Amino acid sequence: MIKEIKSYEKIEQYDTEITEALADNYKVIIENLGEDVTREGLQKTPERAAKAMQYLTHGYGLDPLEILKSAMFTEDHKQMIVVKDIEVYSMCEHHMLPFFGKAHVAYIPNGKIVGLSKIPRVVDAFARRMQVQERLTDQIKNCIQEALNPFGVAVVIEAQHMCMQMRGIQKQNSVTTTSSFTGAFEKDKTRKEFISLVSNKLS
(Lines of atoms letter the chains of each structure in order from A and count residues from 1; the text may use other names and numbers.)
(Lines give C-alpha, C1' and ligand atoms only; values in the text may rest on other atoms or scores of the structure.)
(Ligands and ions follow the chains in the order given, each with its own letter.)
Protein backbone atom coordinates (compact mmCIF):
# COMPACT_ATOMS: atom_id res chain seq x y z
CA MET A 1 0.00 0.00 0.00
CA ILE A 2 1.39 3.36 -1.02
CA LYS A 3 0.55 6.24 1.24
CA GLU A 4 -0.13 9.61 -0.27
CA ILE A 5 2.64 12.07 0.59
CA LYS A 6 1.22 15.38 1.67
CA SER A 7 2.84 18.57 0.46
CA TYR A 8 5.30 20.24 2.81
CA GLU A 9 3.74 22.87 5.03
CA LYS A 10 5.76 25.11 7.32
CA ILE A 11 3.83 26.75 10.12
CA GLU A 12 5.24 29.95 11.58
CA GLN A 13 3.73 32.47 13.95
CA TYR A 14 4.85 36.07 13.68
CA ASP A 15 3.13 39.36 14.34
CA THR A 16 1.82 40.34 10.91
CA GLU A 17 1.98 44.09 11.49
CA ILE A 18 5.55 43.99 12.83
CA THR A 19 6.65 41.64 10.05
CA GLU A 20 5.27 43.93 7.35
CA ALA A 21 6.87 47.03 8.90
CA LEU A 22 10.26 45.35 9.23
CA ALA A 23 10.04 43.90 5.72
CA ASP A 24 9.35 47.37 4.27
CA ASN A 25 12.43 48.69 6.06
CA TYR A 26 14.60 45.81 4.86
CA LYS A 27 13.41 46.42 1.30
CA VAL A 28 14.60 50.03 1.52
CA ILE A 29 17.94 48.93 3.01
CA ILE A 30 18.53 46.41 0.22
CA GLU A 31 17.69 48.99 -2.43
CA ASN A 32 19.96 51.58 -0.78
CA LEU A 33 22.80 49.04 -0.92
CA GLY A 34 22.42 49.02 -4.70
CA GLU A 35 20.57 45.74 -5.16
CA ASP A 36 17.47 44.96 -7.18
CA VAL A 37 14.91 43.77 -4.63
CA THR A 38 12.64 42.52 -7.44
CA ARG A 39 15.07 39.89 -8.73
CA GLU A 40 14.24 36.26 -7.97
CA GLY A 41 16.75 35.68 -5.19
CA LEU A 42 15.72 38.78 -3.25
CA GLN A 43 11.95 38.92 -3.74
CA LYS A 44 11.19 37.27 -0.39
CA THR A 45 14.35 38.38 1.40
CA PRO A 46 12.77 41.39 3.18
CA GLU A 47 10.08 39.16 4.71
CA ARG A 48 12.58 36.43 5.59
CA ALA A 49 14.90 38.96 7.23
CA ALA A 50 11.98 40.46 9.16
CA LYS A 51 11.02 37.06 10.55
CA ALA A 52 14.64 36.16 11.28
CA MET A 53 15.17 39.36 13.26
CA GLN A 54 12.04 38.71 15.30
CA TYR A 55 13.29 35.22 16.13
CA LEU A 56 16.79 36.43 16.98
CA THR A 57 15.31 38.94 19.43
CA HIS A 58 12.39 36.91 20.78
CA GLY A 59 13.88 37.13 24.27
CA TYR A 60 12.07 40.46 24.70
CA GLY A 61 8.84 38.48 24.97
CA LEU A 62 10.16 36.16 27.69
CA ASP A 63 10.30 36.71 31.45
CA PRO A 64 13.49 35.00 32.71
CA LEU A 65 12.49 35.36 36.35
CA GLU A 66 9.18 33.58 35.74
CA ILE A 67 11.01 30.84 33.84
CA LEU A 68 13.00 30.05 36.98
CA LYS A 69 10.03 30.39 39.33
CA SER A 70 8.06 27.88 37.24
CA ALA A 71 10.30 25.00 38.32
CA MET A 72 11.67 25.67 41.80
CA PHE A 73 11.86 22.86 44.33
CA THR A 74 12.71 22.61 48.03
CA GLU A 75 15.91 20.61 48.48
CA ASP A 76 18.60 20.42 51.17
CA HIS A 77 21.48 20.08 48.72
CA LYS A 78 24.16 22.64 49.54
CA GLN A 79 26.94 21.77 47.10
CA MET A 80 27.76 23.50 43.86
CA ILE A 81 25.50 22.85 40.86
CA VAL A 82 27.12 23.58 37.50
CA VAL A 83 25.54 23.70 34.05
CA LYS A 84 28.32 24.27 31.54
CA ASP A 85 28.81 24.54 27.78
CA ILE A 86 25.41 26.17 27.23
CA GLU A 87 25.27 27.42 23.65
CA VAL A 88 24.85 31.19 23.43
CA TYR A 89 23.63 33.04 20.34
CA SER A 90 23.10 36.76 20.70
CA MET A 91 23.11 40.02 18.76
CA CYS A 92 25.65 42.78 19.31
CA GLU A 93 23.69 45.98 19.86
CA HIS A 94 26.47 48.14 18.43
CA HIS A 95 26.66 46.66 14.92
CA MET A 96 23.69 44.26 14.86
CA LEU A 97 26.00 41.37 14.12
CA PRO A 98 25.94 38.03 15.97
CA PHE A 99 28.15 36.93 18.80
CA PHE A 100 28.11 33.32 19.90
CA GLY A 101 29.84 30.93 22.25
CA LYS A 102 29.23 29.12 25.53
CA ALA A 103 27.98 30.01 28.97
CA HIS A 104 28.93 28.24 32.19
CA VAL A 105 26.58 28.76 35.12
CA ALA A 106 26.79 27.61 38.72
CA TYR A 107 24.98 28.23 41.98
CA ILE A 108 25.09 26.92 45.54
CA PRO A 109 21.53 26.23 46.74
CA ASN A 110 20.11 27.76 49.88
CA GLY A 111 17.07 25.52 50.32
CA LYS A 112 15.84 25.82 46.72
CA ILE A 113 16.95 24.23 43.46
CA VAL A 114 15.63 24.80 39.96
CA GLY A 115 14.93 22.40 37.09
CA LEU A 116 18.18 22.04 35.15
CA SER A 117 16.64 22.96 31.79
CA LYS A 118 15.58 26.32 33.18
CA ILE A 119 19.18 27.54 33.39
CA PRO A 120 19.75 27.31 29.60
CA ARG A 121 16.29 28.80 29.05
CA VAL A 122 17.23 31.83 31.13
CA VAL A 123 20.48 32.16 29.18
CA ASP A 124 18.47 32.13 25.94
CA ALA A 125 15.87 34.59 27.24
CA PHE A 126 18.55 37.19 27.90
CA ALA A 127 20.75 36.29 24.91
CA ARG A 128 17.99 36.61 22.31
CA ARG A 129 18.00 40.39 22.57
CA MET A 130 20.17 43.28 21.48
CA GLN A 131 23.06 42.77 23.87
CA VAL A 132 26.59 43.32 25.00
CA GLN A 133 28.35 40.33 26.51
CA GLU A 134 29.14 42.13 29.76
CA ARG A 135 25.49 42.97 30.46
CA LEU A 136 24.34 39.50 29.40
CA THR A 137 26.67 37.92 31.96
CA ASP A 138 25.39 40.15 34.76
CA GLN A 139 21.71 39.70 33.85
CA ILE A 140 21.94 35.91 34.04
CA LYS A 141 23.68 36.10 37.39
CA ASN A 142 21.27 38.64 38.86
CA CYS A 143 18.20 36.72 37.72
CA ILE A 144 19.33 33.47 39.35
CA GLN A 145 20.32 35.31 42.51
CA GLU A 146 16.93 37.01 42.74
CA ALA A 147 14.87 33.90 42.03
CA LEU A 148 16.68 31.35 44.20
CA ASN A 149 18.51 33.48 46.77
CA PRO A 150 21.37 30.94 46.74
CA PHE A 151 24.61 31.15 48.69
CA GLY A 152 26.26 32.30 45.47
CA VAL A 153 26.03 32.44 41.67
CA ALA A 154 28.79 32.23 39.06
CA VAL A 155 28.48 32.96 35.35
CA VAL A 156 31.24 32.83 32.73
CA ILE A 157 30.64 33.44 29.03
CA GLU A 158 33.17 32.79 26.25
CA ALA A 159 32.13 34.21 22.89
CA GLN A 160 33.29 35.11 19.42
CA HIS A 161 32.04 38.42 18.02
CA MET A 162 31.36 38.82 14.31
CA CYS A 163 31.84 42.59 14.69
CA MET A 164 35.50 41.83 15.47
CA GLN A 165 35.96 38.95 13.04
CA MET A 166 34.27 39.92 9.77
CA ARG A 167 34.69 43.71 10.01
CA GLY A 168 36.77 46.24 11.91
CA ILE A 169 39.92 44.70 13.35
CA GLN A 170 39.15 41.31 11.67
CA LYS A 171 40.73 39.07 14.29
CA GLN A 172 39.14 35.71 13.47
CA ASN A 173 40.57 33.78 16.40
CA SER A 174 39.75 36.23 19.18
CA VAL A 175 37.54 35.04 22.04
CA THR A 176 36.05 37.33 24.69
CA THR A 177 35.55 35.99 28.22
CA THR A 178 33.35 37.70 30.81
CA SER A 179 32.57 36.61 34.36
CA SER A 180 30.29 37.66 37.19
CA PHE A 181 30.05 36.29 40.74
CA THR A 182 28.01 36.69 43.91
CA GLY A 183 28.24 35.40 47.45
CA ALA A 184 30.40 32.34 48.03
CA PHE A 185 31.90 32.59 44.54
CA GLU A 186 33.60 35.83 45.51
CA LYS A 187 35.85 33.69 47.71
CA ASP A 188 38.98 32.52 45.94
CA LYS A 189 38.64 28.83 46.92
CA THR A 190 35.05 28.48 45.66
CA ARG A 191 35.79 30.39 42.49
CA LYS A 192 38.77 28.16 41.72
CA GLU A 193 36.61 25.05 42.19
CA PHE A 194 34.09 26.44 39.72
CA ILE A 195 36.75 27.34 37.16
CA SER A 196 38.27 23.88 37.53
CA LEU A 197 34.90 22.19 36.93
CA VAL A 198 34.09 24.16 33.79
CA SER A 199 37.62 23.86 32.40
CA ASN A 200 38.04 20.10 32.78
CA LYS A 201 36.35 17.43 30.70
CA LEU A 202 34.92 14.63 32.83
CA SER A 203 35.87 11.17 31.63
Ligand SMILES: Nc1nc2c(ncn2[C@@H]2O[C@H](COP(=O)(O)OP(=O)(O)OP(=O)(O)O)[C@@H](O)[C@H]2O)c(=O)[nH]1
Second form
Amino acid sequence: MIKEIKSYEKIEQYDTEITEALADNYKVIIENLGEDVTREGLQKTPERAAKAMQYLTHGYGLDPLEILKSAMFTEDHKQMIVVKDIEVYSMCEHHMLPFFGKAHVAYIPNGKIVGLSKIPRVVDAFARRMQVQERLTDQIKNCIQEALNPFGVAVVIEAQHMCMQMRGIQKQNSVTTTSSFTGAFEKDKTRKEFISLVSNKLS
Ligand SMILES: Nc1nc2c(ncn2[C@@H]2O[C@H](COP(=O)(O)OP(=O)(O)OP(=O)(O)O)[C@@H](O)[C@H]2O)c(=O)[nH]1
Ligand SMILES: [Zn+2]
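The form predicted in complex with the ligand is what I need now, so please give it after the form predicted on its own.
Everything in the complex follows now, all chains and molecules, and the chain you saw is the first one.
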Protein backbone atom coordinates (compact mmCIF):
# COMPACT_ATOMS: atom_id res chain seq x y z
CA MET A 1 0.00 0.00 0.00
CA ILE A 2 1.20 3.53 -0.69
CA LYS A 3 2.12 5.07 2.63
CA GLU A 4 2.61 8.74 1.92
CA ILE A 5 0.69 10.31 -0.93
CA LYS A 6 2.59 13.18 -2.47
CA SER A 7 4.02 12.22 -5.84
CA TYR A 8 2.82 8.88 -7.09
CA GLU A 9 5.62 8.57 -9.58
CA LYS A 10 8.26 7.82 -6.97
CA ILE A 11 8.94 4.12 -6.86
CA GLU A 12 9.95 4.17 -3.19
CA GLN A 13 6.37 4.99 -2.24
CA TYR A 14 5.24 1.55 -3.30
CA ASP A 15 5.71 -1.05 -0.60
CA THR A 16 8.22 -3.50 -2.10
CA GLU A 17 6.71 -6.61 -0.50
CA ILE A 18 3.20 -5.82 -1.68
CA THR A 19 4.40 -4.87 -5.15
CA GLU A 20 6.29 -8.17 -5.45
CA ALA A 21 3.34 -10.21 -4.18
CA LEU A 22 0.96 -8.48 -6.58
CA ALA A 23 3.41 -8.85 -9.47
CA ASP A 24 3.68 -12.59 -8.80
CA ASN A 25 -0.10 -12.83 -8.97
CA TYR A 26 -0.27 -10.78 -12.17
CA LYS A 27 2.32 -13.10 -13.72
CA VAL A 28 -0.04 -16.02 -13.08
CA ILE A 29 -3.03 -14.08 -14.37
CA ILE A 30 -1.22 -13.18 -17.60
CA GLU A 31 -0.17 -16.80 -18.09
CA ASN A 32 -3.70 -18.01 -17.36
CA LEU A 33 -4.92 -15.65 -20.06
CA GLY A 34 -2.73 -17.57 -22.51
CA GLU A 35 0.04 -15.03 -22.90
CA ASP A 36 3.81 -15.46 -22.74
CA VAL A 37 4.94 -13.38 -19.77
CA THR A 38 8.59 -13.71 -20.85
CA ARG A 39 8.12 -11.92 -24.15
CA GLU A 40 9.70 -8.48 -24.33
CA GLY A 41 6.55 -6.37 -24.06
CA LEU A 42 5.23 -8.29 -21.07
CA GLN A 43 8.37 -8.78 -19.01
CA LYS A 44 7.78 -5.75 -16.80
CA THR A 45 3.99 -5.85 -17.05
CA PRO A 46 3.34 -7.72 -13.77
CA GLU A 47 5.29 -5.07 -11.85
CA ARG A 48 3.66 -2.22 -13.78
CA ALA A 49 0.21 -3.66 -13.17
CA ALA A 50 1.04 -4.17 -9.49
CA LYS A 51 1.93 -0.50 -9.13
CA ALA A 52 -1.01 0.67 -11.22
CA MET A 53 -3.46 -1.28 -9.08
CA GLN A 54 -1.93 0.10 -5.89
CA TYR A 55 -2.26 3.58 -7.30
CA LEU A 56 -5.88 2.98 -8.33
CA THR A 57 -6.69 1.92 -4.75
CA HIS A 58 -4.45 4.34 -2.85
CA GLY A 59 -7.50 5.73 -1.05
CA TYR A 60 -7.16 2.94 1.52
CA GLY A 61 -4.01 4.71 2.74
CA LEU A 62 -5.79 8.02 3.24
CA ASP A 63 -7.91 9.26 6.15
CA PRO A 64 -10.66 11.45 4.64
CA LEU A 65 -11.81 12.81 7.98
CA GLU A 66 -8.27 13.93 8.80
CA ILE A 67 -8.01 15.57 5.37
CA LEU A 68 -10.98 17.79 6.21
CA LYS A 69 -9.90 18.40 9.80
CA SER A 70 -6.49 19.56 8.60
CA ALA A 71 -7.95 22.73 7.06
CA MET A 72 -11.07 23.85 8.89
CA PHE A 73 -11.58 27.53 9.63
CA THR A 74 -14.06 29.42 11.77
CA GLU A 75 -16.17 31.62 9.50
CA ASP A 76 -19.62 33.15 9.83
CA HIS A 77 -20.73 32.38 6.28
CA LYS A 78 -24.16 30.83 5.96
CA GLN A 79 -24.60 30.47 2.21
CA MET A 80 -24.34 27.33 0.14
CA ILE A 81 -20.82 26.44 -1.00
CA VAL A 82 -20.74 24.33 -4.15
CA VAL A 83 -17.74 22.55 -5.65
CA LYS A 84 -18.85 21.02 -8.91
CA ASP A 85 -17.35 19.00 -11.75
CA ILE A 86 -14.87 17.15 -9.56
CA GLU A 87 -13.40 14.36 -11.68
CA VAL A 88 -14.00 10.93 -10.19
CA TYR A 89 -12.04 7.81 -11.05
CA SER A 90 -13.00 4.73 -9.12
CA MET A 91 -12.99 0.94 -9.39
CA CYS A 92 -16.17 -1.10 -9.56
CA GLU A 93 -15.87 -3.63 -6.77
CA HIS A 94 -17.78 -6.28 -8.72
CA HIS A 95 -15.62 -6.44 -11.82
CA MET A 96 -12.51 -4.44 -10.85
CA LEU A 97 -13.08 -2.22 -13.85
CA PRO A 98 -13.11 1.58 -13.73
CA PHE A 99 -16.09 3.79 -13.33
CA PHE A 100 -15.56 7.48 -13.85
CA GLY A 101 -17.40 10.76 -14.08
CA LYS A 102 -18.02 13.86 -12.01
CA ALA A 103 -18.98 14.67 -8.47
CA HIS A 104 -20.82 17.79 -7.36
CA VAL A 105 -20.57 18.60 -3.67
CA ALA A 106 -22.23 21.32 -1.60
CA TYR A 107 -22.56 22.24 2.04
CA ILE A 108 -24.06 25.04 4.10
CA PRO A 109 -21.60 25.97 6.85
CA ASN A 110 -22.54 26.20 10.48
CA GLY A 111 -19.61 28.18 11.86
CA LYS A 112 -16.86 26.24 10.08
CA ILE A 113 -15.69 26.22 6.49
CA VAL A 114 -13.11 23.90 4.97
CA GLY A 115 -10.23 24.56 2.57
CA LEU A 116 -11.76 24.16 -0.89
CA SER A 117 -9.17 21.71 -2.19
CA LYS A 118 -10.02 19.35 0.64
CA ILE A 119 -13.40 18.54 -0.92
CA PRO A 120 -11.92 16.97 -4.08
CA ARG A 121 -9.29 15.34 -1.87
CA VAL A 122 -12.02 13.65 0.14
CA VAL A 123 -13.76 12.58 -3.07
CA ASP A 124 -10.48 11.01 -4.22
CA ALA A 125 -9.78 9.36 -0.88
CA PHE A 126 -13.06 7.45 -1.10
CA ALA A 127 -13.06 6.99 -4.89
CA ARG A 128 -9.62 5.41 -5.04
CA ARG A 129 -10.86 2.18 -3.52
CA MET A 130 -13.00 -0.71 -4.65
CA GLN A 131 -16.42 0.87 -4.66
CA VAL A 132 -20.02 1.03 -5.70
CA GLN A 133 -21.23 4.43 -6.76
CA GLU A 134 -23.96 4.59 -4.13
CA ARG A 135 -21.57 3.93 -1.22
CA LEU A 136 -19.04 6.39 -2.61
CA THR A 137 -21.75 9.07 -2.68
CA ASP A 138 -22.85 8.34 0.89
CA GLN A 139 -19.33 8.16 2.28
CA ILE A 140 -18.40 11.59 0.93
CA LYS A 141 -21.60 13.06 2.37
CA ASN A 142 -21.17 11.40 5.78
CA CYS A 143 -17.54 12.48 6.06
CA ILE A 144 -18.30 16.15 5.38
CA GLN A 145 -21.27 16.04 7.74
CA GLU A 146 -19.15 14.52 10.51
CA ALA A 147 -16.19 16.85 10.13
CA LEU A 148 -17.98 20.17 9.70
CA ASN A 149 -21.39 19.60 11.28
CA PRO A 150 -22.87 21.93 8.64
CA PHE A 151 -26.56 22.76 8.15
CA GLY A 152 -26.55 20.31 5.26
CA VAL A 153 -24.47 18.40 2.72
CA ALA A 154 -25.33 17.43 -0.84
CA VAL A 155 -23.40 15.04 -3.06
CA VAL A 156 -24.32 14.08 -6.61
CA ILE A 157 -22.18 11.76 -8.73
CA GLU A 158 -22.66 11.07 -12.43
CA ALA A 159 -20.58 8.19 -13.73
CA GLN A 160 -20.07 5.77 -16.56
CA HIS A 161 -19.19 2.20 -15.69
CA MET A 162 -16.74 0.35 -17.90
CA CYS A 163 -18.31 -2.92 -16.76
CA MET A 164 -21.47 -1.79 -18.55
CA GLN A 165 -19.62 -0.45 -21.59
CA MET A 166 -16.73 -2.77 -22.43
CA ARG A 167 -18.50 -5.97 -21.42
CA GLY A 168 -21.80 -7.26 -20.11
CA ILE A 169 -24.76 -5.23 -21.33
CA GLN A 170 -22.42 -3.00 -23.46
CA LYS A 171 -24.34 0.23 -23.20
CA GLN A 172 -21.90 2.92 -24.30
CA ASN A 173 -23.89 6.00 -23.33
CA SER A 174 -25.60 5.19 -20.09
CA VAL A 175 -24.73 7.46 -17.20
CA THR A 176 -25.65 6.60 -13.62
CA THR A 177 -26.56 9.45 -11.28
CA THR A 178 -26.53 8.98 -7.52
CA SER A 179 -27.29 11.54 -4.85
CA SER A 180 -27.17 11.87 -1.11
CA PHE A 181 -28.39 14.72 1.06
CA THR A 182 -28.49 15.77 4.70
CA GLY A 183 -30.15 18.54 6.69
CA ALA A 184 -31.21 21.60 4.73
CA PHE A 185 -30.82 19.75 1.44
CA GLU A 186 -33.69 17.48 2.39
CA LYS A 187 -35.91 20.55 1.91
CA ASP A 188 -37.21 21.05 -1.62
CA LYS A 189 -36.15 24.69 -1.93
CA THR A 190 -32.51 24.16 -0.92
CA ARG A 191 -32.18 21.00 -2.93
CA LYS A 192 -33.57 22.78 -6.02
CA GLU A 193 -31.10 25.64 -5.56
CA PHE A 194 -28.26 23.12 -5.47
CA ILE A 195 -29.57 21.21 -8.48
CA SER A 196 -29.97 24.43 -10.47
CA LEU A 197 -26.39 25.44 -9.63
CA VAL A 198 -25.03 22.16 -10.99
CA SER A 199 -27.84 21.35 -13.42
CA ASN A 200 -26.07 22.27 -16.64
CA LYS A 201 -23.86 19.35 -15.75
CA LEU A 202 -26.64 16.93 -14.91
CA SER A 203 -28.08 14.92 -17.71
N1 LIG B 1 -25.65 -0.65 -7.76
C2 LIG B 1 -24.46 -0.72 -8.37
N3 LIG B 1 -24.21 -1.74 -9.18
C4 LIG B 1 -23.01 -1.77 -9.80
C5 LIG B 1 -22.04 -0.80 -9.64
N6 LIG B 1 -20.98 -1.13 -10.42
C7 LIG B 1 -21.31 -2.26 -11.04
N8 LIG B 1 -22.54 -2.68 -10.67
C9 LIG B 1 -23.36 -3.84 -11.05
O10 LIG B 1 -23.04 -4.96 -10.27
C11 LIG B 1 -23.79 -6.03 -10.80
C12 LIG B 1 -23.14 -7.37 -10.57
O13 LIG B 1 -24.07 -8.29 -11.04
P14 LIG B 1 -23.77 -9.82 -11.33
O15 LIG B 1 -24.96 -10.41 -12.00
O16 LIG B 1 -23.28 -10.46 -10.08
O17 LIG B 1 -22.52 -9.74 -12.31
P18 LIG B 1 -22.47 -9.97 -13.87
O19 LIG B 1 -22.95 -11.34 -14.23
O20 LIG B 1 -21.08 -9.65 -14.32
O21 LIG B 1 -23.53 -8.89 -14.38
P22 LIG B 1 -23.63 -8.13 -15.78
O23 LIG B 1 -22.80 -6.88 -15.66
O24 LIG B 1 -25.09 -7.82 -15.92
O25 LIG B 1 -23.11 -9.02 -16.87
C26 LIG B 1 -24.00 -5.67 -12.27
O27 LIG B 1 -25.39 -5.45 -12.46
C28 LIG B 1 -23.23 -4.35 -12.45
O29 LIG B 1 -23.82 -3.47 -13.40
C30 LIG B 1 -22.33 0.28 -8.76
O31 LIG B 1 -21.54 1.20 -8.54
N32 LIG B 1 -23.55 0.26 -8.15
ZN1 LIG C 1 -18.70 -3.59 -12.54
